[in-house]
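Encoded as structure tokens, the following chain is the form predicted alone, with no partner shown.
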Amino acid sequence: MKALILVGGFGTRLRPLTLSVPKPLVDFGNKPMILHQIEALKEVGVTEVVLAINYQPEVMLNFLKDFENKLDIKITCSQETEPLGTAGPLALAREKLIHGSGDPFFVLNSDVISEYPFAQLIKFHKSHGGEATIMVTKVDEPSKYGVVVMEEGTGKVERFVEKPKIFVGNKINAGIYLLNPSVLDRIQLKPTSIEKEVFPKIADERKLYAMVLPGFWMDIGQPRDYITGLRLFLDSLRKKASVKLASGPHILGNVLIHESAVIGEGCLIGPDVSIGPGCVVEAGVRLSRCTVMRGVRIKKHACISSSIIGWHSTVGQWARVENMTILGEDVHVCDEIYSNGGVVLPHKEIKSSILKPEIVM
């Protein structure tokens, strides 16, 4: 079987990381995001990954390719010279998709992370035999949305009501899809919306079936998702008993540490924390509900919380970090500062207090 992992743009929505490397190699619970999906697609038997991107598709292959050899799986490109939205890029990659087996093929947004039940889905696409299957995930105010209208029983999806003023059902579409090659045939190569021009047709000839996606469902693509996904992504593995979360008297609720981190004595680490490899935190640090990049050095008794800390910066001693405040590569935060949400570009230092959410050019 085959993937397309809709890739896209620039990421403006994560910066300042997105400055250091594109937003699918950007860390999410100790690795690159995209690789959480390259790692489940293999499980379910894909042999081959497209990457449907028009922005520095060098950077991903070249850092891609230590992961081809390590999971065995052919990642490709299929590069866009104009944005071609959703749809568009399955016109493009057309020749890599289809195979002569007819197999169904994958196609999935890169922001998105959840368990990803690629195996349910697979059985369930072929128990119906429509055209295609898309996953929809229960939302709590789905005014925000697009709302995909089903029956219940079988997943048959009638209709498509974008941000519907009054309640028509809670289901929005998750990013993550499973086509028959012959939804092709219904793309043209100009820049086209799967959502609103290809599904809701697919759906008029009673083709197109939904599946409710069990566990977490989150987009990751801007700071507070991300922060959020990232305590629904370890409170999965702490579901799973997962040998991976870090425990002792210093860790409150879900952390993830990655083994060749060093903690100082006497911190307080967690809720919603994860570590990345090479990380140093010093003797009395306080974290929550943040996540720290690779080779990042956290001083005595700083104080982070709600925050990203981007690669390789530092955090001073008696520092504050808080309120979504983010930290690209190489930032280092002078001793005793203060930052209230901060959005701090890579390779700065910062000398004085930010005392209201802003960006630091």
Second form
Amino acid sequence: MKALILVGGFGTRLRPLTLSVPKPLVDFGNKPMILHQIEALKEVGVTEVVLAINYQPEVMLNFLKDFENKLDIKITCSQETEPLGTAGPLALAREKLIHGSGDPFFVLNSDVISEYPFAQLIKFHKSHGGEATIMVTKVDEPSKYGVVVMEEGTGKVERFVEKPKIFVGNKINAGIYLLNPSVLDRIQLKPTSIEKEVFPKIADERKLYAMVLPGFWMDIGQPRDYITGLRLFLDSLRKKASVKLASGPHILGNVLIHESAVIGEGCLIGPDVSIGPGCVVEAGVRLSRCTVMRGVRIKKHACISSSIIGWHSTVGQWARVENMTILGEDVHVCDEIYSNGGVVLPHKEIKSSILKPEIVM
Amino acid sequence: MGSSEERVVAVIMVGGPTKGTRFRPLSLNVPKPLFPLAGQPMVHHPISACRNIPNLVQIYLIGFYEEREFALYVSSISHELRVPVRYLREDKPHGSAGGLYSFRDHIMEESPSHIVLLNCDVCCSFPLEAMLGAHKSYGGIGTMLVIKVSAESASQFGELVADLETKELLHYTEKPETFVSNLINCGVYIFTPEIFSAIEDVFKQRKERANLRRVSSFEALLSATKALPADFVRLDQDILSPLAGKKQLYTFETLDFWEQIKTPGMSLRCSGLYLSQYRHTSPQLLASGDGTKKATITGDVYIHPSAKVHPSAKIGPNVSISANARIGAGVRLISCIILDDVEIMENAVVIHSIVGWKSTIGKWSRVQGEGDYNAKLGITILGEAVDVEDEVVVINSVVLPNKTLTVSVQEEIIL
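Same protein, different condition: the form predicted alone was shown, now please give the form predicted in complex with the partner chain.
Zooming out: every chain and molecule, the one shown earlier first.
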């Protein structure tokens, strides 16, 4: 089977992290974002993944070769020369997605994290015999999104309503689709929206079905949602009684610590923390609701909450970092500094406190 | 030393990528030394000034950018000047003197009698020929270019005291807290090869001090500054300052303009200074027009030959338009740098701004800065490929590359 992952453009909403690496390679739960999706696809028998991007693939290709070898799956890039919207990229990658077997192919939005219940999706798709299946997720405030109105029993999609003013349903498009090759015949190689142009047509023909996504769902394309997403992700690990989660007297709630990270005495870590490879957390450090990326050093007595600490950064002794502080790659927060929501671009030293949210270039 | 034996090598320190984040967001796309001022890369201006040095045999650019960033520029400028220009890459920052010292073999290859040392991010008239003449008459090992500034601003720089008659450097101190002098170091020097022995002495002293590791706790308190690695040698603090008052170093004062180009705001100001200098040195580079066949030009304006400007537009003062830019009908540009491949649509207005490569400015939109070159958000900067939609107003803001502005913004940094 094949899969297409819509990676899109420059990931500007995840800056400053995306100033250092392309968005699919930003780590989430100690693994590049896109690797979560590729591994789940591999597990259901996908043999080739095509990444639809609209920037230079060179930076990605080295990393991709590495994944290809480790996972034994083929990964290629399909590069748009002009923006093709959410459906156009499928037409661009047509040759790679159709291979005569008639098997349906997956399409994923790269910013989405979930449990990726692809086996269930395949089963449902085969059972209803329709042309396309989309996964939907329940949200509290449906009018912020495009709502999918569907028949409860069969899952057949009646219509899409964009940002409805009155309540029509609470399920929105989760950005995970399983499509028959015939869907490609409906898409021309030009800027096209899959939600506004392609799916409504298939729905009118009563050939579009929706499946409610079991488990968690999050679009982690921006820092605030990234942190919420981490909580949901770690929570799902807990539900599966994963051995990956850390435990011990210094651990509170769900915490992921890479085996090569070093944690000092007297720390209190958690809830909802992930600590990446090669990190050093010195004695007496308090971490909660944060992501600490590869190679970071957190010095003694520091306190970090609700923040993202970028690769190879350091946080000084007694520093306090909180409230959506995002440190890019190689940022050094000096001892005793306070950062309240500072967003710091790569290769900076923070020598004076940031008292209210501000971008430091 | 007979003048037939005279050979001069020029060295320009260009810095590197992790230093100087102050030049962001422009430095996210181009190394600062290659950012254009008055239509030419920043480093081109000191290189061009070296043309006036008699017996110039070689120009070296020293920095820690990747070689490939400078490869194209260096080969084309060598060809144009008919003087070899080479880029030498430091593996890591060694300080201004450390960098010079680590490449001494290259620099001394042609057995130069004099070495001109320039900092790439200095904007001035580079009176090198006159300065060389003065240096020879002083007979010291080095001559520094100096300029008088206001007492308030002096503390940002290296302050120095010079003998009024002999012009000898008597005292030098970097960024002092209290007022020492309003005469400051411009970052332009002429040395004889003896400078290398002076740098070597500092290395030796450092080694000896490291060997006597018995630092008393009081001494440890005194060295409050970050401990520098032994091979990081700063020219001003570590070499020149100790040599002051020993009849080795002299000064040469310039009365022309002088600025440091540390921020994008200052690059806009310095572009203007170089444009006004063109009036004397290369007036053929400046544009002219009166609205009939060509656009109305007021003040000093540079327009690249491949750029297209509609005759109904009014351009200037202090505007620089780079290659393949397209300026539409009725556009007004004041005090701005328009980079390559920019498209500015009808009736738009751009004031005190830098518009990044491949950006587009929509019809009737207004991109404006206050014009305070030193303030953090004093001018508006649009990074590469920023699209400002029709009728949108952008004031005192910085927009990072690849963004589209659909609504007006003020005083904002947009990542």
